[in-house]
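Next up: a single chain in structure tokens, the form predicted alone.
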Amino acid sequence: MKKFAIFLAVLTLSAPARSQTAADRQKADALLKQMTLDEKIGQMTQVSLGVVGTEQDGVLNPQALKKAIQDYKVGSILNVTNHALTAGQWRGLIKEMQDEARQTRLKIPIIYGLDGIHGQTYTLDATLFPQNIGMAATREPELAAAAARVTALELRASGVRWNFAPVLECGRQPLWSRFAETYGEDVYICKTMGVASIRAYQADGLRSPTAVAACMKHYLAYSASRTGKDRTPIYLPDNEMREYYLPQFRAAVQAGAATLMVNSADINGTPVHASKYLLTDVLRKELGFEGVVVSDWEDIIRLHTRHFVAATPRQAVVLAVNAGVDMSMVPSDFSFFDLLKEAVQKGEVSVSRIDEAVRRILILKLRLGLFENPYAEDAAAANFGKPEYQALALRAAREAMTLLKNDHEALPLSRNAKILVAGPAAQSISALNGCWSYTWQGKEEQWYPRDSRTILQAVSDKLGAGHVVTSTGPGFDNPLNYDTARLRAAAAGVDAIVLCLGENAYAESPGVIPDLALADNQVILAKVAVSTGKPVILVLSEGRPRLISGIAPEASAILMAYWSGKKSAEAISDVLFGDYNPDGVLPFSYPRSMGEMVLYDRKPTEDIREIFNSDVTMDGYRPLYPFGWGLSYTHFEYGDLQLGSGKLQGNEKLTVTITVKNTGSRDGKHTVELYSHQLYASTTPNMQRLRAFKKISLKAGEQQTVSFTIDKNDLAFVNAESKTVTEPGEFELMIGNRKGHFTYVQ
């Protein structure tokens, strides 16, 4: 990682950018006293590719450009038209874009916008990293930056500046289909892993050909979805909302994200694009935010045709922009244009207001240097592509996967093994990055880079094609995958089989599903492979917790190795065949059913369960692995719990430590967890709540003591009227089996 270290050294926004605020503010309100009104309103347009495109991918219509750009004053384009481009084909097409800009009378540039969610998604050859979900699987915030530092270097030097990234909902419905852009159930993990990509993304500032405006999603709470469907109705109390959606979005304001994304669904009945307390109250006056709001896809319109709450479409656009939207991702024609126009010329929204959302539209690209120079920089295109990038994507990869069951040492197999290689996902390279891979769905495999590798070909390489069989086809709905009789056949000659089960690519509405059950015909699959009397090595590649209670206690070894990117497959290889030892530790809790759908950081009655009075047990959280699972093919033991005082009073600190060590004979990685739990409230207190995390490294007998430091605001929680507070009172500390006590004191 050392190559890295660049990318790590500058992760907050330098005192140059700070400063240059000012004259970037003087500069825009300058430009906005020349603008007319349609050159305002244009610079709140964002339309698609497909607007100005044709029907060949990369290929634009200068007739509609123009159109766009010089008739209705358009500022922001997004998005593809089908599939990733070229580097070379995005600077191209920018150039274009960059040229008609300066044919207007203002020469104001254009922002373009790409989803580049776990690594540049639209550039191909671009590097694909673990998803959110498995980068908070490797408890590695350090290396969740390095990531968005590339993706950074891979998205400017495509000419784009701007990133629809990173989400940063807990993902707390495990249900819902954009479950694998999170960063799991825990929002301690999902603000820290998010600030740490935000800083990453904008470090150096904005103008740096590095660096690229972050864009923090979806405000507010849309992974708290009730039923799991995207973009479906949410009932939140606001201390809820305070407690586990909120912090991450305040802390990212505090790192300086330079723009917001909204939240598609309603809460509690009011479309988030139209409410001002949100969008105004909360996230302008209580945070203090100063970038620009931009709509999801088609949110505004959909405020009169899918929510019902505007009557008409102007309406809707009045709703939207009076509440604090201040850009408006149409985006497939110019309707926002013409009815804004209309509604201030009615009065309805006053020129005070759009002056406002254009100022921050013009400072951000201002900030980003856009009128310097709106073209890809020759600094910027070098980045591209460098093979080091390849080096942390594997890093990457191989700690995020996770071992959740390793029976009579199953793992790591023998390299004098003879392996069956079987499963849907064995030949899928789909199926091993998920959402946002080289096309927004990620299931077309032509686009992927030639020398992506299956799982089947990672473990070929390792054993040699002599040593490895398999009754699978490619692709991941291919009919051979799910033939039983294949399988029993390919099975009678080998030592054991890895069965590669999970999900294939999917992202948002088309991945929502009824229930989390694994389909059918991969659990029968399952279970012919534990009827050949084989050990059966479970690799689970998925965007969400699967069921797989059913066929989990037959498994001698199970490896979630969630949607872990460009090099998924090496890092199973390694870890099966010992190559690398695991530490990958669960971000969410894995439910063994539908009806055992309990977080972590649940209640004491969600503990309980009782029939009668005298019947009543402690058992009501039972994950099929609890959140913060993960083993190793080494063993940790943990010393005494020691605390630097038994009692924390006011704004002082108290220092938490304990010894780890390496009682294995391997070598090996190590996260660990400190966890609070209050005894007694002014509301239930949770059982537990993370409150830091550290990733320690250890050598084969090595021991080391690791050091946490905490204070009041590390023990705070919402009340019941909505304010964040510490209450005085006895406190438990845990890390692992161990725990201590104090007392705090105001």
Contents of the next structure:
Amino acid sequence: MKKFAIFLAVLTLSAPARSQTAADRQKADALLKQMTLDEKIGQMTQVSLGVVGTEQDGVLNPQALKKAIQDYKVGSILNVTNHALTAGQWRGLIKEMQDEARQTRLKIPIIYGLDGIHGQTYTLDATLFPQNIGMAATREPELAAAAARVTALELRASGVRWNFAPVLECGRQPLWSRFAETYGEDVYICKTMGVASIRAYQADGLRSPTAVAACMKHYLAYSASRTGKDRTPIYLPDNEMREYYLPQFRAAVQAGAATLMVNSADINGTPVHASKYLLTDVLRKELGFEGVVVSDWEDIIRLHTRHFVAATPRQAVVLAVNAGVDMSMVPSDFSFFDLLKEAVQKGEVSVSRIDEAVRRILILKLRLGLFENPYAEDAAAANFGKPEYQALALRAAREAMTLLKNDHEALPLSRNAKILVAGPAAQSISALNGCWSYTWQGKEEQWYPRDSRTILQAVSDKLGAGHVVTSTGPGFDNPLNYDTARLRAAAAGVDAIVLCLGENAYAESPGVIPDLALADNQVILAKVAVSTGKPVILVLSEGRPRLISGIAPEASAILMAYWSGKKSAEAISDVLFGDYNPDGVLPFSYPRSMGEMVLYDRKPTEDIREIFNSDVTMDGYRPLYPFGWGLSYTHFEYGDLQLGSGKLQGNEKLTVTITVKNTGSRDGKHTVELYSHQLYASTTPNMQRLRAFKKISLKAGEQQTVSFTIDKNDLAFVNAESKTVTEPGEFELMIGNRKGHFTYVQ
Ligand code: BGC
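Switch from the form predicted alone to the form predicted together with ligand BGC and print that structure.
The next block holds the full complex; its first chain is the one shown before.
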């Protein structure tokens, strides 16, 4: 525990990432002057490992490598062929590539990029943490930062200095198959957690052997697809875009994020890869971003093949590069190189635009110290797989656990109880980790660390095998898991059933579903479990909220476990048996049904239900569990909410204070959340907006006073003219069931 305190303190104190230096800019310019057009276009070309590899994972094809680096002069390589490699294999691969690059005329190093989404995805035995959705449930930005720091260390130890993370877009469409990669539905949480992660990835400056370049993605609003299907259209008015999807990118730019990846979809009919407005006017001119913009996978050519806004492949390249894309994740061939060269020769893309893009790429490589030493540094390699990372993963998984229901204190279960562990997630590792776990889809369990535990194992570890029975077999899809007769028989002599439901791992398009409803065979299992008369404890391992309204009322307790990484099973078992008092809170509204998908920061008319004339109720926001919901084994009570003043004027600050008391008999942690509500405004005001949060620890019987300081910027919204304004008027502030009022005057 002590070790942690130090680990976190270092992070908190570390300086914000340094941005470009004048020296790096001068070096980049000097280099640029010596470069041929081919050399420049090569720098803008990124190919996948498959292009330079062989059938065998981790083994390069020397001819293909030569072709890519010598003939096409590619500047960047990404991804794995199929699955994670050892840190040593990565270091070897990077060495081969950099050796090849050193044979080129200008010896410009390769920048390698990987997706370290919840830990370093693609290095075997790297530490996996909760997905962002679980991290958001912890409401601990320092914890997100500590996990990001370990991700950076394990990436750099693998010789890789560019991480395609974090995902910054809000998860306001729970159907979306990448919901787990988001920090949930609230923009303030996305911003706070995202910035904490970016600072941690880049802590101590990119040259440091402990840092990687962050890549904020996917600019912009990729998560907001109307259908919920991956990479499908977004319809977003400018003011909504600026309210919920842009602030986190603005904050990330200010925090020094080195690179950015573009949203694959189209907004209001314009694919973002072709949007000069978003990629140049907003990103460069308004937000002041100076770093590298990389396309997403194959997305430039898709302007022609999928979006049909470019009549030819060359036009696709012209549109994207002129809109502001600096590097193309081509990634499976060299078409981008040939097409861009042709376009420059025809005068369709200017050399100055090429120079601008290449300068940014060279500066990034300089900042990362790749010119001095492109290989994995010894100091970096030593940072792989330290024991304290496992302890951090356990802490993060525990703090993510969100107790949604606990009727008659069904939990914690007695350690002397006899337990049936059932359901498809009982003996699945992949269903506890989700996407980007040693493979892209995360489903292949042979690549997970050997000491990964299933829920069944973790419960047996705790209680002793004699206290635990199961009706399941290994793997999520094992037919035994759905055999209701086996479940019923196994339940005969037990005191309670821990029913592990949810979703097996998936990523991106393979995770598209037609319905949020939990799979029928799982609902049937739950009904059978309830029919045994034994208390049923539902454990949900899932990347998005699958509908459970039909079974929730009969469950004695429900634990939302998300996909919480390496230590999920241990954390679940610790909560079930009371070794950890749960303190996670929902970062989204858990929907009741497909017709009840209202978000917590709803508009007033979404609150209203009008049956007939005067028969009006105000229960329009009726999720199964609201945003911010999460139970504890102890009780917390609030005192009155105190405001420093009843009036906030101009640039003054307002202090908001509340006393929180742990009135139960157990120590616990609690998140205090401050919400605001403006009563009247020029556009319909939100019913609630989260403005600040703080997680505190209270011993049984202890109380603590928590203070927040807000100013007019915390009360702002984007008006009909797309301007961020704070309008004078009456405001309410809310913490739990406590309220305060004040007036803002300009
Ligand atoms: C995803 C990105 C990812 C990239 C590289 C794409 O399919 O949308 O998030 O960074 O692949 O793996």
